[in-house]
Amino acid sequence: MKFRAKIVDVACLNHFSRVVTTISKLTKSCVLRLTPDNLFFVMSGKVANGGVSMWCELAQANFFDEYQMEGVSAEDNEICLELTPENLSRALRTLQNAKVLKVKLAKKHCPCLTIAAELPTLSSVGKVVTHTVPVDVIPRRLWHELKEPSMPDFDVSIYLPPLKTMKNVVDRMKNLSNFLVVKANLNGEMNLKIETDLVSVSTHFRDLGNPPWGDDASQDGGPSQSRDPDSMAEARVDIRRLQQFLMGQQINPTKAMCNIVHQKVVHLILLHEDMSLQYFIPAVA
């Protein structure tokens, strides 16, 4: 196996800094699967379970100005490698005012990602810098639990208001209580609501809108068309994990959607032009 990347544009470095900050929020531990194509940051938690789990994918041609890889053989032309996301972001945020940055998978005393960077200085000699990542190597037989989770056959979908607004509310919303219902219909109406044996509140959020799953949705894994425009569905979620999700809006994506499996699931997605993230929230009861 062999991977090595650089870096040279500083919007680019600083870009993919921030979706690594943002993975760094969602979760401790994580897998980066290398393809010759994408990079992908996966959380394979059991949503059936009770776990959370993430799907986040970038094009590298849109990071990097060198990307060079070879997996694990021929047909297996990948590497999947478990890290700690936050020390990964930690490494970025010290180095983004870097001339270049290098990325490799090289071998030490255990397997890791030396990210090493050529700072400005102000005499002729450069300065380098290294940063050292330990990874674990995930071995080919468990790849299998790191395929692009499938789109629900949810009941509703619906645009999110803006990340920072609705962040501002379920910041509010946490100090009263652990809990939290995500309602939305086909009207773009979302409400936010906790309910305690002291206090109810509900944030309502109009036209939103609603994200056009094909012409016949049914048929897409989305809403049926059968379904009453007012009627809400509904999950009731652990708050920090939406506050964690609300964090993306460091990425400033282009489109932020929320699908809602009525009672099981809350589906949230982040689109920006050079890279996808999905979050799955189990509800719970």
Second form
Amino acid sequence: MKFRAKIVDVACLNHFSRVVTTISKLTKSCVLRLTPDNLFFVMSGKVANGGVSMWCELAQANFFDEYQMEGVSAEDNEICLELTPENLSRALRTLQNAKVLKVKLAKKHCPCLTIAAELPTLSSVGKVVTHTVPVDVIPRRLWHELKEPSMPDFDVSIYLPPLKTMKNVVDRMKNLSNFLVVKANLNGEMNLKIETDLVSVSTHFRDLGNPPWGDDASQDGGPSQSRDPDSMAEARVDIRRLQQFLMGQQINPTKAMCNIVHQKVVHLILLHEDMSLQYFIPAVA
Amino acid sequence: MPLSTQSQIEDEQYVFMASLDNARNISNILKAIAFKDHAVFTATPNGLKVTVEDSKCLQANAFIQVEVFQEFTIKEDVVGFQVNLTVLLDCLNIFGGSTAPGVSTALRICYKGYGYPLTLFLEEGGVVTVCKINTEEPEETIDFEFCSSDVTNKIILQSENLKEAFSELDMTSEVLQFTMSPNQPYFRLSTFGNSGNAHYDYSKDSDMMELFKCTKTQTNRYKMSLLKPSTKALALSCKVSVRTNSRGFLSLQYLIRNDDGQICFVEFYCCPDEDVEED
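Alternate state requested, the form predicted together with the partner chain (shown: the form predicted alone):
Zooming out: every chain and molecule, the one shown earlier first.
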């Protein structure tokens, strides 16, 4: 098992740092899965994290100038590491103006990722700083828990409103209630609603547009053509999970979407050229 | 109910309806008196009065005159209701209460009458939020019987100067003592804290004193914890009037100019903490 990679470009480093920071805001612990082409940050929907799951995919070639890996075996050419993304995020943040950043899987007292950076100095002698992030290597037999979640058979898919607006609304609603109902239809309308003994608040977004899943043969389970465009699909979710998603994200996505499986799950997707982040929030009764 | 079913027929059912181009113009004022959850709203043809009280010793009133609203319709002489102010403020700021130029939240307030919720329609950038806040039986507010004929001492000064003193007040002091007198020290604020006593004196002739009308030396103490909430109003205000009456009650009136240059008032009445021997 070997892994070493190098980032030279400062823009790539910043982007990678933002992605990791976003992940760190979403979960305390996650799995970093390395394959020859991609890096994945994975959190499977365990009860401990409220049944929320996350899948973040990055094309390694868009971030790293050098990327070498050797998985556990030739057939299973992958490495799965459990880590605290906050540790990685902190290391990357302090090394933001590195000239070169090298990431390596190493075994010190325990397995760890070393992040070594050459920082610019005033003198000709470079300064090298190394951060060590402890990891747990996930054995082959547990890999089945880390499969990409299949696209749910959603009832409605819709583009999200500007995330900043949505965040403002959700922040206020969180002051008023613990649960929020997300509703959307195929007519580009989405409502966020809370209801308590004191107050009911509902925010109506219009003209959001619905992503054209149906035409894309690679995606199955798109909303059925026969669905009434005005009919709302809805899911009641823990407002903290949604807030966490909106608060932490630093990705500046080119596309942000939401799929709703009626009374089952809210599936949020952020797309950027070289990465995607999926976040699943289960509905509560 | 969805917005589309809102019709003119509906409008006619409201005993009170008001609209505003910029919700911040009222949320800012209300924030200044939001030291307790319960607020009594009294709408009259002159505008809206919002009252918040604490421990029967402190009363704050915000006056939002009818001119502040773009539309103001009232079908009765007086319409009163009580709502949770914290909830109302969260609703008014649902879009984040942005201070960026060119961004404002339009607001329409509707009330159908006793037993109905207070309905707010807020709109920003094409996004609409509907809030229904349950109303409560309005509690009787205290009449502090603070009439202008009974005012012993009165001064008006620019808030800037009082802000400075308030920002430096020794909060370990349980009370804030006001001394107002036709003779020296004219106007004095005193604290008695852990690290000693402090006095802030204002000369009656300084530029910042717009009016000085003290007839009798009066020294009264007020609980710091009661006066503390008024600093929010002070921070927003441009002028403040400090008055005391013969019973030692304190009235602080703050003149607040909103984003659109209109004037609103916030006033605080506070009971004296104890009688101090006059010298």
